[in-house]
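Have a look below at one chain only, the form predicted on its own, in structure tokens format.
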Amino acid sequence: MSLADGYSAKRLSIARMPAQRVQTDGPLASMLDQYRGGTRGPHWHSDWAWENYEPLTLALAQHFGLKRLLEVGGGRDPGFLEIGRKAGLEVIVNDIDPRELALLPPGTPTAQFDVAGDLRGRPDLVEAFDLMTARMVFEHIHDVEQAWKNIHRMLRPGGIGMAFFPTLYSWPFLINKLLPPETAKAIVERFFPNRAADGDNPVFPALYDWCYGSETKLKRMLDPIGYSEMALLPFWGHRYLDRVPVARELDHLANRASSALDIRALTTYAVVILRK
């Protein structure tokens, strides 16, 4: 049972929660409103984001007629390879590290490049994709502004770029940012064995460049790039205290209050969706 299932709708009313709002009034906003209206809440909690990110991505592809999907930073364990193919999409897996891509099943379509790098020498990437998606990748990118510029260049007109990432200044990620990388890595591997170097989701250094849940902050960086529509879905809550009952409940109450007051400095995760 998820945390979202453990609380009654009466206690966790979502009627005025900020995750119900989007940044634009165009086709993207309308589609997101329709999608959320058909899902179970609480919509402010990060459980919703984890449960719905992949279905939402596929729903966006279907709604806007997007066919060619690039999973940014998919590495050895992409999330869309199988479900994307079943949905009729052409799925290409990207990673900066060719060693990660080498761990994929033989014959998997791949594209090895740094999404935040200098791609002027890659004309093959210009308007090459309909949909570019990144889950738990942007916190590791050294220049997120350049990444969004590159994504804009790689998207076809009407294409969508989206990213799901942890945000500052939620305490788990603030601590992770402040700790020495090796210490942070050891702590994560201690609590999540699958994050070990030989697991299916190894730990990489986290930088948190432009990882915020605030439209105001992100628009300063994104507006000049030229996207036609933007939606930001903020979320609060996490699973790091699941084994500590009292602390877990106190932390949940703090996150619930932060969401009700729309305190964007304390979001835990955000999903940013941009349409070219």
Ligand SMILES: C[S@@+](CC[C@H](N)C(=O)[O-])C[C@H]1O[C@@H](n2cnc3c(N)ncnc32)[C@H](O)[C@@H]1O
The other form holds:
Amino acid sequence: MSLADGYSAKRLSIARMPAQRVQTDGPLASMLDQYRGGTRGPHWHSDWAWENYEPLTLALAQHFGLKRLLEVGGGRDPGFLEIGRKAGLEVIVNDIDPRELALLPPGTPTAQFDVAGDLRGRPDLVEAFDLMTARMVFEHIHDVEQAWKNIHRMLRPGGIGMAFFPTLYSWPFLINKLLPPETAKAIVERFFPNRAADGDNPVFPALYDWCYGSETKLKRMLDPIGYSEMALLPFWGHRYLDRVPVARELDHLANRASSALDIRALTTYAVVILRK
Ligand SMILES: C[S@@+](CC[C@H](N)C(=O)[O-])C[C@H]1O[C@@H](n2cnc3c(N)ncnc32)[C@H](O)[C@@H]1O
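If the structure you just shared is the form predicted on its own, then what does the corresponding form predicted in complex with the named molecule look like?
Time for the whole complex; same chain goes first.
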């Protein structure tokens, strides 16, 4: 995860705000509205995304009858191996880096490839999966448009591709993008020791290609690919200032106001869900 580790720090008390309706019509949008309506808010805060990303994925699998899940960029610490299997799914872990996959428990089904790479020589991947999910991976991908094209090709008809990623131009990720990669890495490792290369959650260079919280912007790139439905869940707020009183409160107020005004240029995270 790039700078995303503040999540585990102390929880702020955040006023509830009404859930924003998913801005599309169709089976995916109505399922998401129903799911969000049954969960505790505030729905605008990124805490909701961290808490609900895995349960929402499983709920989508159940709702749409999806069985074969590929965790894209699952790395050494995939989220769905156990909970996916318990839910009756077949779970396969992908990563670009074979060294990450080598750290998984022996016998774990894996698929090593670059999700944004040239996969024309891999007919075995065509319509091979029902559900493809990527958490904190898209900010590291050099060509996100190609990744969504490849995911479309790898999904069976009716399948779902989803990605949860940090977004520009929120200040933590803007700074991360502007700093030289080695400086950004050193700062994260200084504050979060488990983010060192030999820790359980190392820092990977972040590029933020197409990492935005605006449907309008993303639709320009995604519409031509041919997905039948798209939903984007925008989030504001983060945990990087949890140990910095006053700045934490001011930043929280700014995020709350940005969400109330629906300022998409200042989202901190987004979940994009696409149905083939
Ligand atoms: C920050 S880690 C996230 C790991 C896991 N998804 C999680 O949430 O803990 C990013 C992972 O994405 C992998 N990755 C980066 N670019 C990739 C690509 N183009 N294709 C597949 N995996 C990629 C990295 O090797 C790394 O394991």
